[in-house]
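What follows is one chain in structure tokens, specifically the form predicted alone.
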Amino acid sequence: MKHPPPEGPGHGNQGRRHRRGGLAAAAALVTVSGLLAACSANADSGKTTLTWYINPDTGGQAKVAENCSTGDYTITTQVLPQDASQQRIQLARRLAAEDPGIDIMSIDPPYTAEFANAGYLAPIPQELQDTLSKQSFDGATQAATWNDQLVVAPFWSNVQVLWYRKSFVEKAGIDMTQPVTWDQIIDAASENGGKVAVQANKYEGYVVWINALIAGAGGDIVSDTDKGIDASIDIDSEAGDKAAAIIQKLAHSSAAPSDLSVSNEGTAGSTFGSPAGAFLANWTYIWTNYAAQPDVMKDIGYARYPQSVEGEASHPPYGGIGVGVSAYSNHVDQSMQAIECITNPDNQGVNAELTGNMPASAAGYDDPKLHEIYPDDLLTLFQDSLNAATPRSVTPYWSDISGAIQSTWHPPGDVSSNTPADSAKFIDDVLHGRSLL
């Protein structure tokens, strides 16, 4: 995938003005306890204070942030909304008000090249660039790279599987040690009384779902994306139409959850928790979601994500976060230092263990604690599944390209062979301001 300039070629400062003019109209509704939210040193003892902006999780970025606290400064967390496009309206907000309060920060990997674009992201040195791209997997060092340079230190890679329940497979007769695609599984839970359990509400986790449809048919949403707003746009295409088909088939049949058009990654898991449970599609701390569901637990099995199209590879979806040190703090290097220590492999597995949000780099799967959790051959299913994955288009506009998928595409039981030229003529009308979202 290419990573475009900060200016498209041929468009002067015109890619530069459509995002910052966005972002700075967002900063306006910052507030004065906002740029003061954060201290930058501990009165009581002279220590610095880094204040790192963390998406919700169940304590490993804390902590990670205890471990790397030093005798020279303590590193606090501040959480983020759940939802990551208002994470990101949050930041965006904050970071174009120039506000100092923010150190460190857990970005998604789609608005990384937004946040680099517009300068908000402090340029990681060289050498630990060099020392963060040896260590991680090649998918994580792709979502966090931005005109070349790695503008982020990737934290956690996280990647959807094929989760199945044992039980069912077996009633249904089917073979889970071959690959499979979604028709056949949509068509075992539907001649069995099953559900197949997915994101599809109008959010960027449907968009990840159409993504990966689209890049298991051999096609992209976008390409070209150095020539900023006039990037190619790619999703009306046979790879577009095979993963409409795809959806349209899942919405109007018998294998669709009741709750299709909000489900999430919370209420898709509790499809699949259910007596009605067959499959998921989702991420990889679902081996440890269902403790309290021994009977659950045991039926669970995994693979690696259907095929779009019979005999082609999937691409699975690819997430995770990256650790972005602010422009404007007031603790650059300090933070840097930081970012090193919360990246490196042995604090990846900690967080894998207390999250169960993968390692970005194959170190970070030799932790110990790990292998008690996760069976090998799961470990093993996660990290070949990596490698195969697919993130989102790398572009500073991404958020209008997620948008207007959303509201093309969603209901899913809207969805039709017309879907994917609607939306890739809604994408270049909002790229260039002839609709808005």
Second form
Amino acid sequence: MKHPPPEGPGHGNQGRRHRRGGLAAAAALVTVSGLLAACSANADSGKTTLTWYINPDTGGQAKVAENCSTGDYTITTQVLPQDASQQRIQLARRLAAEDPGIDIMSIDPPYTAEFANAGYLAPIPQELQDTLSKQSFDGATQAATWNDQLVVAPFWSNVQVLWYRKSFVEKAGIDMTQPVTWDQIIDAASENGGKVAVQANKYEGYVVWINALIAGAGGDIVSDTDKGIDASIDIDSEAGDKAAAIIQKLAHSSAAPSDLSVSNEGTAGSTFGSPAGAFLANWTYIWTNYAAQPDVMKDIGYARYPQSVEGEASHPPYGGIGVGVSAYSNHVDQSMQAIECITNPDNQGVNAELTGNMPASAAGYDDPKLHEIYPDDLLTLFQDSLNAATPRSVTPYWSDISGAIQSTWHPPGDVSSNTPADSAKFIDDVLHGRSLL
Amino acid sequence: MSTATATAATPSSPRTPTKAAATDRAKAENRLGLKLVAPAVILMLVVTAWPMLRALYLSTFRYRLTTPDDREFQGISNYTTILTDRLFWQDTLNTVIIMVVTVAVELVIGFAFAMVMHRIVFARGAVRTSILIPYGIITVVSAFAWQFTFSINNGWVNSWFGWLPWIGPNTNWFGDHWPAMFAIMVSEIWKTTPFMSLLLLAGLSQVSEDMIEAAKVDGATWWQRLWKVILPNMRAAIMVAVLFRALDAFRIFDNIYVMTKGAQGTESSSFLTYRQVIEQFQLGMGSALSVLLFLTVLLIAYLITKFFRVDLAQARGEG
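Since the structure above is the form predicted alone, I would like to see how the form predicted in complex with the partner chain looks, so please show that one next.
Following is the full complex, with the preceding chain placed first.
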């Protein structure tokens, strides 16, 4: 034990030193606990603090939290990790421990069902569910529904579109006013020295791409998800084969970026911004991504997500955030009021302005500032794409299914016509505990 | 020192009475010793033995954190699933390769560094410090540094070593199994060689200068002195260094997590366990993997001590 240094010659006595040490320690304890008490109590005494765990953004959610704080409660934000699967891990572990420190949380769509199924989410009152279903895009509602109940409030909805370099398509002579297919853009890029940038690292983003390719060919990865681990696994199908063929074609063509097997949204954006950039499948925020590269900015064109099969409408990837209330919160009612405010179209607009993450409702797109940042036809494209978007299958076992797909479909260079069948077997084995993931 | 030995020895010469007294004292001292270590032992049991037993218990269940109602006793079925799974053996093989290669390379480089640190006459402090710097860097930080180094987008390996026939500006180090394993091992070696050299330096400084001098007088060459005098006398130190590093290397996690996230089949046993427990919340399966990992580490420790034929107590100077 450390003692405070004696102040003078008269302090050699051990007992007195001990007492002084004890006193000093007690004083320190009192001070520290006083500080802690001051921290935990809200500055305005008696006012509740609602803690909202948010995914990192550029200030949109913090601004919305400020807008939605009332005389009764203040909403504060806590930032979750960058990576969606890490966000899931942190939230799920705390919720499993019934942590009352989380009141409101921003949840990535693929994990919504898992949280709802585990009983982590407080049920949303029917009236609020009706309002939310009415205002939100179909894809957003679909992604937020588990067991016929809306379990989170759709807040923002992201969708991928096909970004292209105008100079490149002019050189390649492709008519981008008509729907294009993956085969077309891969051929055009390889013949003209361009690159098709996608997300194909071993992570969730790669499964987003695979899911969209399969949906575009009229298939799905799993169905009957309410049967839990006995859901029907449909990836081994004609649609799955088509998806594998597209990935295989890109991976073995000169249109594949050299970092294909480790590419994510960010690196794909860099590839697109480089001189070899031609096409990019990516989220809405790409429009504001090249502020530092005015030449690229001027050269960006956009079109609907490519078709997997010629003549069949594409189903672009859906992303976004739903806002849920923790079942273990001490302030469930107030949190429900708060999420109603957070997800109203005005605040969706505010968030979109600040972050580039587009609203989950058509009304949110009425925000006048959005129309200053984005061209009207791009905003229309986003909304049309959202209405056609196919979210990833809503199942509590999504992380297992996604992990099994990543294991069997990565690296993209090894994808072959056997991959869909292999992955179907592996998903089934993993779900039934016969194989390690 | 010699005085202390002499005084301690004197009372023991008249045998019978003092022996009884000494035993009493020894008993009292033992009791005091037990009392003194008791808190630490209890703390150890709480923080170490309890989680270990709990893991053993959990490993017999199918238990997922997000579906707690689904919990079911499974006996040893988790173990049979693991031991018959291809992924488990592939990850174990990866881990063994990483362990053997990194420890072997570190032993050689570490020994060279230890020699430098031992023999250097000028700027001794500066040289020793600079050799030890990598060990002072947090593994995650060093893993990021090496990830950037090998990165296809902004790494310097591709540009500096572009003159080698198999390296070009488009070499994707993390795009294939062996290049990715190479990058992971380079990072691991860079980070932990100083630790190895520190342990070897301790052993090196215990080798008597007289023996080396005598060998020199007898006409032994530098190579002979190294193999016949220095290394045999450092056996205990080498064993400790190899043991510590091998166990550390077998539990490799950070480098893989940062550099590849286990992609390209670069997963290690620890990483597999992490994914089961932390990412998939499979507490049952994950606990079974942890138990197997623990047993493997024990086995490695046993094999290394057997291989070096060193008694650990002797290595501590108690023999």
